[in-house]
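There is one chain below, alone, in structure tokens, taken in the form predicted alone.
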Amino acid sequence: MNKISEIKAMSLVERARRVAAVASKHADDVDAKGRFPQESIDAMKAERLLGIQIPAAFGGESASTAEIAEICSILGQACAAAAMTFSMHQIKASSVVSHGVDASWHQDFMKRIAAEQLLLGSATTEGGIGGNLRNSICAIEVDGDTCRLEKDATVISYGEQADAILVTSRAHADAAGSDQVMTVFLKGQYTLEKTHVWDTLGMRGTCSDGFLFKAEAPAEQILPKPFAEIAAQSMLANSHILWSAVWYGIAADAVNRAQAFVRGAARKQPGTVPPGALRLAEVSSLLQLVKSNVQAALEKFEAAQADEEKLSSMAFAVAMNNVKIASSQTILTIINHCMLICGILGYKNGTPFSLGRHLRDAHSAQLMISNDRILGNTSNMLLVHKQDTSLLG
């Protein structure tokens, strides 16, 4: 049994918490320096976790978005940054493994993400339309079998540590907004100039700095389906669970220090109830809420995934839009509660019960996609569709 043999044999729980335990001990440093969390990414090519969701046939392991989820979880509890990484890449990844599998060169694009564990980034946000997913400015000119593309990208997640980024744009310079193509271009096929530093409060290992993107490939590189159908039918809902998985790590780390900081505070008085006991009971329901609201959105999505009629529904969208919601609001409740519990040594860096790199990497979950966007495009399909409220639907 050769190497690559030998690490997928192990269950991608065990590889994923072995890159955990890297990600871990340069968390604090890499939210420090706002730097590339690059020995996490290491370790994940090392255990073979970038090309898991390819299919068996083109050299992946045919990963279910259940399983990704729980490695981004178990990631999110070592380093907000390395698992938002891992997240994107793996949305971007399900992008290609949905819409591309019946294409030749996307067939054969998978199969080098799988052989070279190749790090996909994204550019879908603009200058002049920010992060609406769904409109595009730019558009991208087929000439012969060569596609150019010209992007004002104001965020391209780790745009210069990637192998590969996605980019959506407009289908052909007449078309509207909304219809668009996302296309691969490979490094070395695009150039990047930097135009915005990515400085910010939280999540600042992901290094999504924005650039003045040019690009020149193949136009065969363009994926074959409208974006619209790849946003609602793998996007959407691999967005929004593998991002909630995430925000769920983030919380369950905050939870386990303040479980730490409580049962130590016990055994210096024992026969006492501390005084952050009542408020940790707390946060283990809300933690609970969260993992049940993500689980609920996988059984849902598992569901959908064989009827492209399902995926592309309204109450689809409102469900995942939901999932988004919950998530990115209660983790805030839960990490602010378990920065209470652990009073002063919470709020001080460099102690066990941390919790100042938790609560700025949970502000972004609000804003990548704005809660806001997302409950303006929620309430316009409630004004045409009926709420699903059976507790089996």
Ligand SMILES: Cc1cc2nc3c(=O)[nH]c(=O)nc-3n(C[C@H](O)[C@H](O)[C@H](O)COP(=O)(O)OP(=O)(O)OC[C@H]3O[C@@H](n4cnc5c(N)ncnc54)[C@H](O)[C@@H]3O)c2cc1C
Second form
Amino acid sequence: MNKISEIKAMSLVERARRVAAVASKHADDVDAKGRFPQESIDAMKAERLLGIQIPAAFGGESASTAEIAEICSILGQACAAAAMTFSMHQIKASSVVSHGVDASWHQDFMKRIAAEQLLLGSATTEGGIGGNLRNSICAIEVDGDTCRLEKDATVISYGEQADAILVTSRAHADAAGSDQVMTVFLKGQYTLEKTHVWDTLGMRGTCSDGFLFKAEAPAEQILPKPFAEIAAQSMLANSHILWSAVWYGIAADAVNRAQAFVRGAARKQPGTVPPGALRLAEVSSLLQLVKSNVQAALEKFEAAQADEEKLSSMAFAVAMNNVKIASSQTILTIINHCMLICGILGYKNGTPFSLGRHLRDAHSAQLMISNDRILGNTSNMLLVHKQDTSLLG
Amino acid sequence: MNSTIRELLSKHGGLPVSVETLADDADLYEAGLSSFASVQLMLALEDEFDVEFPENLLNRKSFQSIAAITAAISSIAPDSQVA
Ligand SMILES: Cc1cc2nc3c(=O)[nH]c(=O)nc-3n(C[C@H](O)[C@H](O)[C@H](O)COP(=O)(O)OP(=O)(O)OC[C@H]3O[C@@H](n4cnc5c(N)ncnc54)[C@H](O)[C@@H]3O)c2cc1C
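Could you please show the structure of the form predicted in complex with the ligand, as a counterpart to the form predicted alone just displayed?
What follows is the whole complex; the chain from before opens it.
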């Protein structure tokens, strides 16, 4: 067996755990220096994890969203920045896998992702628009076989490290703001002029600097479907589920630390229940809520995947939005409770119970496509959407 | 029904182009119909035709064109005049 087939013979979870071991070793340094988690990404490449979603026919492993979510959670428990990088890469891969199978350029690109373990970045956020995914100011210019694009991309995670960036824009110079396309640009086809430095409260290692993005490439690199469909059918669900899986991972590790703290206290004073135990029970119930929420979303997505109409329905969009809102809010309550349990040892850096990084990383969840924006979008749909009151439906 | 739909579309669709320039089968999303405006349009249609869109019609396809909207309304309000 060669090395790659040996690696592929191991379970995805095993491979993810080996990456997590590397990620957790460097997590505090990545956070303190606000540097890219290079060791973890190298480990993901060594474990061939960047290509797992690509169909087997193109050299990947046809991994399901559920399998990818489990990996996001495993990595999230070790280093949130590395986990978020992995999840964002997989979200971009899902757009190519779901909407590029019929285009020969995108088929070749999928083969390259798997073979060369290419890291995919994303530029949807734009100056003057913010997180309104379904709106662009910039427009792609198609000139014969060539396309050109210039975008004031205010946030591109690991923009400098990515091997390709998928960029949204209006479909042409006269297109309406919501008439968008997404284009794959390969490293070498674009220049990045840094406009904003990512010096943030948390998620410091995603290195999500802002750039003036300028690119020129063959026009066949534009994904052959309107971005509206890509957003509704693959990106919405993948983003909210995989982000939530990372966030669950952060919270799960915080609960682990709090539980270790309470156990330690219980051992020191046999026969008594430590004061933090009650809060731990509370937190355990909240963590279960987040976990069930993500699991239910995965089931819903899997059931809808075969049915384009279901994927584009309001019921599905409302459900996915709700998953994001609930998990992004609840993890903050959970980690805050864990901090109360661990006390000053949780507040301090460098103890086995430190929770500062978890809490700061978790704060990004509500802003990563602003919850207010998502609630606004859901509230609009609720004007016509009728809720399904069944328990199992 | 067609002229009523066109009227409501022009009032609630928030389109950057005039509705008169759009053929019945023109793609409304390409013409700039946003998800916010499409909900406003659905509400106006429900009010005007005294119908409620069932869940299976609340998707992009049902509102993709004037023809699709006509078909959607006809399917739930068979009595309303298709003219
Ligand atoms: C860790 C991390 C990594 C990221 N990586 C990337 C990346 O790789 N590529 C990328 O493109 N983007 C990325 N983003 C950006 C992200 O997806 C959002 O687009 C961005 O966080 C939103 O920025 P904003 O808060 O300035 O903008 P806005 O969305 O404009 O929101 C600003 C504020 O205005 C309010 N607001 C605005 N509009 C509305 C509305 N309609 N309804 C209600 N309230 C509203 C909200 O309260 C919000 O807090 C990343 C973000 C994070 C946190």
